[in-house]
Each structure stands twice: as structure tokens, then as C-alpha cells.
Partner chain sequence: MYILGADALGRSMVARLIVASQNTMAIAASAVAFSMIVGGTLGLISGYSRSWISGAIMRFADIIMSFPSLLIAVVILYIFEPGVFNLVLVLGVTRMPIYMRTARAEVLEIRERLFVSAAYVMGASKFRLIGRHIAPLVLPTLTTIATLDFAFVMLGESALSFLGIGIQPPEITWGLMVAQGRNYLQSAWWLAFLPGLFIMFSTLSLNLLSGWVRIALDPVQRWRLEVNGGNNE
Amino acid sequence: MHKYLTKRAIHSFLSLAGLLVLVFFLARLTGDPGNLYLPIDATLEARQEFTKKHGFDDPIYVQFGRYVSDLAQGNLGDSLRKQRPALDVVMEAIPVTLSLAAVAMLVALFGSIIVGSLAAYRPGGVFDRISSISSLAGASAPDFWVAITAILIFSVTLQWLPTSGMGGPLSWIMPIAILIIRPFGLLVQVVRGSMLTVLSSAYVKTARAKGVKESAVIFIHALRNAMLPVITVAGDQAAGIANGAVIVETIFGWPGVGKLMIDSIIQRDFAVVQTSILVTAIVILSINIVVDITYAILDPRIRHK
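In the form predicted on its own, give the structure of the chain above, and only that chain.
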């Protein structure tokens, strides 16, 4: 188990390091921040002072070396726009994203377990066919298109829900619904397939022969053994929800780290871009490690790999 977790931690670290290198150099391709933060009629001296103050006059490899050195000391830089530590700016936004992603993941997971299990109970039935068609459609639908269509229907036409912002309970409905469409569709198919396999196994037939209630057979005996592939896919989808929050928060105007990331890219606030991606990546990698640990606990064979 220790060897397995060590290997996963090394892989996660290398992935994170590669991502940070890529983000650092790609962010610099967006242009000179001085064009945004200085007046149009700024003098050459003012521009030179700005670039020197923030270290933009150094060669790119020198800037990268300084970034790595500061990162090793826990210094993630200051926001150009807000004149505050970039980490503070990101940490103010991350709870909004995590709360939205957590609620969406819980709804998608528990909803898919119920729907997938009921679909597997009577394969080929009306409920099974409806749930299969709906889940496949949801898994294939582009998030941004569904979000824009939902705003047009439920906000503009029917005026049932707010178009944007993080206000009362109604403002949560569309962002959560958009985030769960794809993971819910995929998880329903995984739960259904896994449950069909388990329900045809010998120990389930034995439980039924002993007169165990059908609800207990499905949700206690069968579901526990069908959860291994579900946990794996759920971990991937949790990371996908965190990524999808970037689009959803931007469309619905949620003040989370996704919207902050997009705004910072547009505003060439390099420190905030790098920090927001770093924090998001750490969250996603942590989710994957937790999923790996859970999987290893449920399946002892994994611990010895």
C-alpha cells in the first residue's frame, strides 16, 4: 500500500510540475501587461519603470527561474490588478468553486446510483430504455451549449431563474444542473452495467433463494460489489466537474476560481493565473489520490501493485 501511494504521489508531482511550466510560458504569450495597466499615453519611461518593477524586462528564462525560486519558498507573487498576494485572491474564490462542485458531484453520484440500479433491475424495460437514452444524451451534450440554452429558456423566456450571480437558492439550480449532466449520464451507464453483472452472480441468486427482500439484494448485497468501477469513474468525473466549473462560473457569473482564472487571463494577471491553476490542480490531484486510496481499500489486490 505504501509503495503504491508513493508511486501515485510521484506521478502527481511530475504532472503538477509539467503543468506549471506549461502555464508559465503560455501565460506570457497573451501579451505585455503594461498595455492594460498603463494609460494609452504613458511615456516610455513609465513603461520601462513598470516592466522593471515587475521583472518583465528580464529574459523569459530568468523570469522562470525567479518564479521557481519564489515558489519553492511559498511565494506565489502578487496580483497586478488587485495589488495583493495572488494566493489570498485565489483562496477567497476557491470555496465558492468547491461548494458548487461538491453539491453537483453528490447529486450526480447518488442520483446515478439510484437510476442505474433501478434500470439494471429490469433490463430492457421502459425505465431502462428511457434512462439509457437520457443518460447517453446528457453525456454527449456540450456544457456551454446546454448552459446558454438553459439561460434562454428558463431565465429569458420563462423568467423562472436568475441569469447570473450567486444569490439565493434559485441561483444554484442551473449551474448545478449543467455541471451534473455529463457525469450523471456516464455514471448511470457505469452503475447499470456493473449492477447487471453483479445481479447475475451466484451469491445474489443465493440471497434471493433464501428469501432476502429484493430491495436488500439490490442496494446491500449487489450494490457494494458493483461500486468498484463506479468509484473509479466518479473520481474522474469529480475532476471533470472541477474543470467544468471554469465554463459554468464564467457563463453564470459565479465568483469562483474558474471565473477568476478566465478574468485573470484576459487581464494578463500572470500571478493569479498561475496560482489559480496551481490550486485547482492540487485539488484535482488530491481527489484522484483519495479515489486511489478508496479503491485500494475496497480491492486489496491494488495495494500490492
Contents of the next structure:
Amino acid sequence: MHKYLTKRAIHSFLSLAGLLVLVFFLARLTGDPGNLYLPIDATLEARQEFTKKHGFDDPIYVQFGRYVSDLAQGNLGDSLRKQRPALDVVMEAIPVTLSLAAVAMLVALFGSIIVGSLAAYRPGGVFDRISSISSLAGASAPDFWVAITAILIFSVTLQWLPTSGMGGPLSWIMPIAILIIRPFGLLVQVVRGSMLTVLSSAYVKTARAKGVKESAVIFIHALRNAMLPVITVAGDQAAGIANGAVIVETIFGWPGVGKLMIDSIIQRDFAVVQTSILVTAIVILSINIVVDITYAILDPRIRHK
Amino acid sequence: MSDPKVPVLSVRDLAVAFHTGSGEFDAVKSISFDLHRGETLAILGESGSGKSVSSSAIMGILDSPPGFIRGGTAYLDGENLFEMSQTARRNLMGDKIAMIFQDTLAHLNPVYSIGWQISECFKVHRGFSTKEAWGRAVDLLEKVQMPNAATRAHDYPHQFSGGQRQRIMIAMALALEPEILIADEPTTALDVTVQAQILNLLIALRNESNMGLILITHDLGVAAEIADRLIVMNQGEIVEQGLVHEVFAKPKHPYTQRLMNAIPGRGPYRDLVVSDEIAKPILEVRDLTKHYAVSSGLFSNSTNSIVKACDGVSFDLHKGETLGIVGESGSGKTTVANMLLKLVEPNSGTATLDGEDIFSVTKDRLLLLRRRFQAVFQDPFASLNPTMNVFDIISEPWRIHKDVMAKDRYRQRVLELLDAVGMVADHIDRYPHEFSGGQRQRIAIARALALQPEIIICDEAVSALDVSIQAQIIKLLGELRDEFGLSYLFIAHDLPVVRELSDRVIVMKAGNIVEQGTVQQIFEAPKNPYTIDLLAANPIPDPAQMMARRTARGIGI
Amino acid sequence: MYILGADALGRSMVARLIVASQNTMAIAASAVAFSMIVGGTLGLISGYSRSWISGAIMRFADIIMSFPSLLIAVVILYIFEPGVFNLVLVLGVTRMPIYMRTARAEVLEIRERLFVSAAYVMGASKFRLIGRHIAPLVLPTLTTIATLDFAFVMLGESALSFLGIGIQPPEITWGLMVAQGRNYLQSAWWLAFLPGLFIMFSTLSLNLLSGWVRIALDPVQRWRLEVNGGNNE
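After the form predicted on its own, can we look at the form predicted together with its partner chain?
The next block holds the full complex; its first chain is the one shown before.
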């Protein structure tokens, strides 16, 4: 188990290192990094001073070394817009996104396990057909469109819910609902498929031949096995939720990392963009490690590798 | 308990069908039989005979849909299983009627410990506490002779060997001392020596508890070995039933007769006269060695143990000779084949073909040498590319070795080869999935013959086939050998098959050759204790020999 | 021409929807083709090669997979110019890992099959083994994924265009139409609603299609289609 987890952790770390390198070179591919970091109307002198100050005229490997050592010290540059360290700006936005994502993920995961299992128990039945079509529709719907349609109906026409902003419980309803649509739709299908496979497996047959009750067959013998692929997909959905958060935060005006990134891009605040990417990456990789540990706990075959 | 004359299970007119792409398919067509206490009933049949489907239906674990019971009754202690409520039936299952399966790895839940899985029986049917049930599970594991039962109860299915897993399945099935045990090919995936142990265990347990045992098998030897009565099934119907020794002595139905005649290993021994012309071997294998390092350290540099898959194996193969290599799983026989075919790199050793060592020649030279030795593999369903038709499959060797034949002659030659392996010209444009297992193996043989090799390495080439098909392919291989002067390296775990075709035999165990000699020497006068064990463990489908061995086991008739 | 009304500049809604559909489809098709060809090839190499290249390719897939595709796309399109070519490239690259992983997993399984060994024993070259024996068996699976992915890429493209870093006006796609219509939500709701509905119906159809394709390709599952077709209430 330690071998497996260590290997997975090394892979995660390599992914992070790969992203760091990618961001570094992408930022320098455009030629003059001043274009990215400075306002568009910056004077030539300002640009030259900037280049000199940050050593952009040094050889690329010297620059890379400096980049890495700056990263190690948590020095990710200053936000042009707010005139303070980019890391501080991002860390303020992180809790908003995390709470939004955590609530959405929990609702999507537990909801999909219940709906998916029920659908798989009678494949082709009424419940299966309804849940299959609606989960497919959910996975197919463009979230930004659902969001503005929902605003049109619930905020503009019915005036039940606020159009935007982060506030009381009512303001959470639409963002969470929009955010879970895609992962929920996808997870329902994964749970259903996985459950169908497991329910037709040989060991479920053995359990039935032993005279185990149907409820125990499903919730004890089948569910734990069926969860294995679901957990993997749910882990991958962490990235999907982050995608959704960008849209939801932008539309509903939530001060999370997604909105921060889009705002920073529009205002050409590259230090914040870069920091947001790295912090998001670290969060997602941590989630991946949690997923790996859960997997190892559930599956003894992984534990004994 | 009850009247011994009254059957414990009575099946009448059972019919089972499946939904398929081309309508409904009748897998079982109205079969009837009885099972008594303390009796072992063997249901014998080849693949597709409906033998497993009927037991799944009785057990209530038919894959449904697509399968469904069309009609019939199955009375257990006077109650019809097919008409009782789900709850009533569930209470019987695992308690009065239990089942064990062939593929034990798939049939045990991978994420729960085996102790948990066995103790579940007591919790479900007897309402035992967790602790009490666990204690009983450990007792049962001891009863099926699991070493270190108390500790091993905490382990998971993947940590056991195939034989041990079957013991676990048996422990689970017998937990509540059922009246009926259905064993569906319980020893098919196991080595013969392990098979003998499991069969002995089953018989001992049956004698002890006086249960009725239904043994579903394709193996006439196994049926002859432990069954009292025999049912022969073919295409969903019972074609013959009766006492085992009577059926074996005097099979009445033509299908049973065909089946009995197909049993390999009963003809005269082959006796190849080694003349001067063939005295010089065409293939000389010397000190062939393959060791695998098994690592368990984190950074896999620290090797903990070495598996000697093949440890200094030497032998010769002469022209026109068939050399059989027998051994159980892990003996290294397949490793030898894979090394000779260059699918696996040896650590050391040579294999000399006409003075050239195939392990040290250049790549170009090897390509030329490859024409002289070809292979036929075990699983005819897997050894043909499903996206290629018969013409493409058989002509592929010429597309690789372009100078062998002009393109315009391909078709003619493929037709000749098809004819040689007993297929017809119509087959040339068809795809592998349109053929049966035996036909596919014929196609694979035709492909091996395409380059007119001198040596064909047959790795378990008939093991996956039904007995009657097996007999046909063995016959074909023999004819081709005599016609084209081929030499075979015939690798198999099945002793009678090796006896049928070989001139000389090598017995392997744990990477070493333990004994070699002419086929008669090995089968009539084995010297090595392992060879003797192997021969003794092999079930013999012969009434006379069977009687002696059954008496020795205390089965009686 | 004006059945569905017109936009703020008086341009026909129907005409714009049609032009937008062409752009949306063309971009999605090119991106899917790109990721299927490049990703599939990399997956084949990764599955067949036993050297370090195999691991390196999979780490590359991991890196792309680990991070939110939308964020990566946003950054890349920010650094470079948001144009059709870059958009296709970004969408294609972010969707590559699924082909790489699937192709690799399939190759790892297929290369162990006996007919591959049989061809190797005959002396078949690497190119013949991959091209004739392995790739033809991987292709159906990749095609099924591509159908599904087409829907996913359409959603990705429309999200990027909606955020203003995808297709730039005066070019038009459905996603951009939703973004532009958003400003007129209270006066002319259909400007944003209709293009979104079109996106959803297209992706939903593709999802359903891919589901059926998968069942039809699987001999074990095929009876379901036939049985359901046979006694459709």
C-alpha cells in the first residue's frame, strides 16, 4: 500500500512540476514578458526598467532557476491591479471556491450514488429511463446557458432568488444547482454502469446462492465494489468542478478563484493568473491523493500491491 | 433422516431458454433427473450442452434476462423451487442447497476477507453474532485443510492459490451442512495433483454429511473417478443416464459412444525408430535458463527472491519426432516454448537449429530461421485476429516473408492448405467468429503450415477443446506429421493427450526436467516420484482401473 | 428569414444560428479529429513501447488530466491570440488524455492476445504488428469515445466563447450568441436561450448516439436493443 501511495504521490508531484515548467515557458513564448505583466499602455522606459528589474534579459536557465527559487519561497510576484502579493489575493478567493465546490461535490456524489444504484437495480425500468435521460440531459447542458436561463426564470421573472452575489442561504441555491448538474449527470451514469457490471458479476451470484438478502447483496456485496470506478471518476471531476466554478462565479459574481482569474485576464494581471493556476493545481493534486487513499482503503488488491 | 428411497431433489421437464440476437435459443430442452442423499451424480457434457445452465436454473442464479425458465419443476424435499416465494427460496439457498464454481477468483468477493465471507452464511441463516460466526468460519477452514486457518481467515481471495480458493468455496458451501451440493466444474482450472486433492476432499465431506452431490463436468476421467450415477447431456438434452460403471462399460447412445471413443491416451504407444538419417537432431536445446527477479522494495532495486521459471533445460528434437513436455502450472513448460519462439528472452542457454543458435543470430538471419519453426497456440478463439478473414490469416506469413511466394499464387495455396487441414474452399472469405473452436484451431494449423516449417511448437494446442474435437485435432496433427515429416514440440498439462501423440516425453517441475524417456517408459515405468504422483493423480476414464482406485478411496459403487 | 426575430443589430436570428452551427461544428470536428489522431497515436506508442517513452507519455496525459481544462485553455488563449486555430489546438490538446489512456489500455490488453504473439512468431515487424493487428482493434473504441467527445468539445468551445476568449466577433458560434444575448435577457430572452437550447440538443443527441453505438458494438449487450425493439409496448 505504501508503495502504491508513494508512487501515486510521486506522479502527482511530477504533474505539478510539469505544470510549473509549462507555465514558465508559455509565459516566455510570447517574446517580451513585459507584455504579460505590464499594462498595455506602459511606456518603453517602464518596459525596459521592468525587464532589467526582473532579469528578463538573463539567459533562460538563469531565469528558470530564479523562477523555481522564487516559487519555493512563495514569492509569486505582485498583483498589478491590487499592488500586493498575488498569493495573498488568491488565498483570499480560495475559501469561496472551496466551499462552493465541496458542497456541490458532496451533493453530486451522494445523490448520484442513490439515483444510479436505483436505476441499475431495474435496468430498462421507468425510474432507469427517467434518470438516464435526465442525467444525460444534465451532462449535455451548457452550464452557462442553464445559469442565465435560471436567472431569467427565478430571479428576473419570479424574483425568488437573488441574481448575483454571495450572501444568505438563498444566494447559494442557484450556484450550487448549476455547479452540480454536469458532475451529477456524469456520476449517475458511472454509478449505474458500474453497478450493472457488479450486479452481474460472479461474486454477486455467489452471494445470492448463499441466500443473502437482496438489500444486503446490493449494499454490502455490490456497492463497495461498484464504488471503485466511481471514486476515480469523482476524483477526475474535481477538475470538472473547477471548470464549472469559473463559469458559475463569473455569472453569479462570486469572489472566488474562477472569477478572479477571468477578471485578472481581462485586466491583464498575469501574476494573479499564474498564481491562481498553481494554487488550483495544488488543491486538485491533494484531492487526487485523498482519492488514492480512499481507493486503497476500499480495495485490498491495491493495498497488497 | 428421510426415506433414502425418496430423492432429495427431483427435477422434471426442466426447460431453459435465452434471448439472443436471432430469437430465443433453447439451452435446456425438458430434462428430468433425481438426486438421492449420499449420492454423487455427474452431469457430463461438452460446451453448449446445457449442463451448467440447468444447475444455475435450479440454484436460482440464472442470468435473467437474457435467460429464463420455460417450464418444468424442481422439487426439493417435496417443495417446488420454481413456485415458492422469493423469501422462502432464499432461505433454502446456502442452507439446504449450495453451489461451488470453477472460476473461484471471480466468484469470491474481492473486497472482503474470506473469513467474513464464510461467516456471513451463519449470520444470514442462523443469526449468529459476528464473533461466533467468525469462530465457525475458522473451524470450517480447518476442516477443508487450510493451513494456518485462524490467521488466513483475515486474508483476501487474491492472496490464495486456485486450489486454496476452491477449498474456501467448499468451506463456504458446506457451512450449513446442505442436503445438496452442486459443483460446477470445480477442478477444471486446477492442476491434476490439486484436482485429486479437491476431489478427495469433496468425497470425504459427502460421505461424512451424507449430502447429495451434483458434479457438473466435461471430464470423463473426473466423472469416472468419483460419480455414482452419470447423466450425459448433449445440446440441451439428456441422451443417456445410468450407473457410472455401466455407462462406461456399455454406452448405449451414439453420442456417448463417440465421446468414449474420443478419450485420448488409450491406443498403442508410438515407437519411432531413430534411423541414421534422423539420428542427428534438428533442434538442440542446451542449458536453457530463465530467472525472474521478484521485487517488493519501493524502488524495485532490492530484489527479494528469484523465480527460476526455467533452470538449465536441455533436450534434442529429431526429424519426424514428437517430443511431449508435460508439467503442472509453474513447471516452466510454457516458458520453454516462449523462449524458443523468442517471445521471452532467456538468461542463458542455446537453441541450435542446423548449427545456428537462434538466440545469438542477427535479426535478418532470425527472420529466415523463423520460417523453419512455427507455432500453434492454446486458445483458438484468441489466436486468430478477429478483423482478418481466413485468406488474410493464412496468407499473412507470405506477406511477411515476401520471397517465399508470388502474390498471384496466394489464393491457390491457401485453398490447398485449407484442404490439408480438413476445411473447405467456401471458408476462405469468412471471419474467425463464424467458426467453432475446432475449426479455428484447424485454421491456426494451416497458418503454421504456410511456410512449410520443419518444427511446430504446439503450446497446449488442444487443451481448450472439447474431447470429441480434441480427438479430431490430435488425429489431424498426427496425419500432418507423417505427411510432411514434421517434428512437434508438444507442450501440454494433459497426460493422456501427450501419450497419444508423443514419441518421447519430458516431465518438468519447477523449471527443471525431472524425468525423460520414451512415451512407454514414462507411462509404464516412471522412475521419478513426481512422475509417479502425476500419473496417479490423473483421473482415468476406464471402468476397470477406476474400480480399483475407487475401492482404494473408499467410494464404492 | 425573421421567424425567430432578429438580434440587436437587426441581423436575422435564423441566419445567424445556421452560420453559428457551421462554425461550432467545424471547430468541434477539427478539435476531435486532432485529439483522436494525436492522442490515439501517442496512446498506441505508449502502450506498445516498453521504454521510458511509455511512462513519459502517460505522465504528460496525467498533467493535462490533473488540471481544469477550462483554466488551461483560458491561460493559453490569454497568452496567445484567441483565434480559430488556437482554439482548436487548445480544445484538442485538453481532450487528448482520454484517447491516450484508452488507446494505451487497449494496446496493453491486445498485445498480450495470442494472435499478436502468433504474428510475432511468424516474424512480423513492429509496424505490421501495430498497424495490422493492434490498431484495427483499438479504432472502434476510439470512435465511440470521439462521438461522446464531440459533445464535450462543443460545450468547451461554447464556454470559452461565452467567456470572451474563444471565437471573436464578427465570427459567430452558439456559445458566443448566448454571451451576446445575455445583455438583452429582459427584453429579448430568446437571443440567449435559443442558441443554448441548440447546444444542448446537439450534445444530448451525440450522447444518446454514442450510447447506442457502444451497445451495438458489444455482442454481449446487443440483445437488449433487439429485445426492446421486438416488444416495444
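None of these values were measured; they are calculated from a predicted model. Positions refer to the first chain, counted from 1. For the two forms, the rigid core is made up of the largest set of C-alpha atoms that agree within 1.5 Å on superposition.
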{"query": "Core superposition between these two forms, C-alpha change of Pro169 at least 2 Å", "finding": "no"}
{"query": "Post core alignment: Leu186 C-alpha displaced by 2 Å or more between these two forms", "finding": "no"}
{"query": "Rigid core superposition, Gln73 Cα moves 2 angstroms or more between these two forms", "finding": "yes"}
{"query": "Rigid core superposed, the C-alpha shift at Leu14 between these two forms in Å", "finding": "5.1"}
{"query": "Rigid core fit between these two forms: Cα deviation of Val62 in angstrom", "finding": "8.9"}
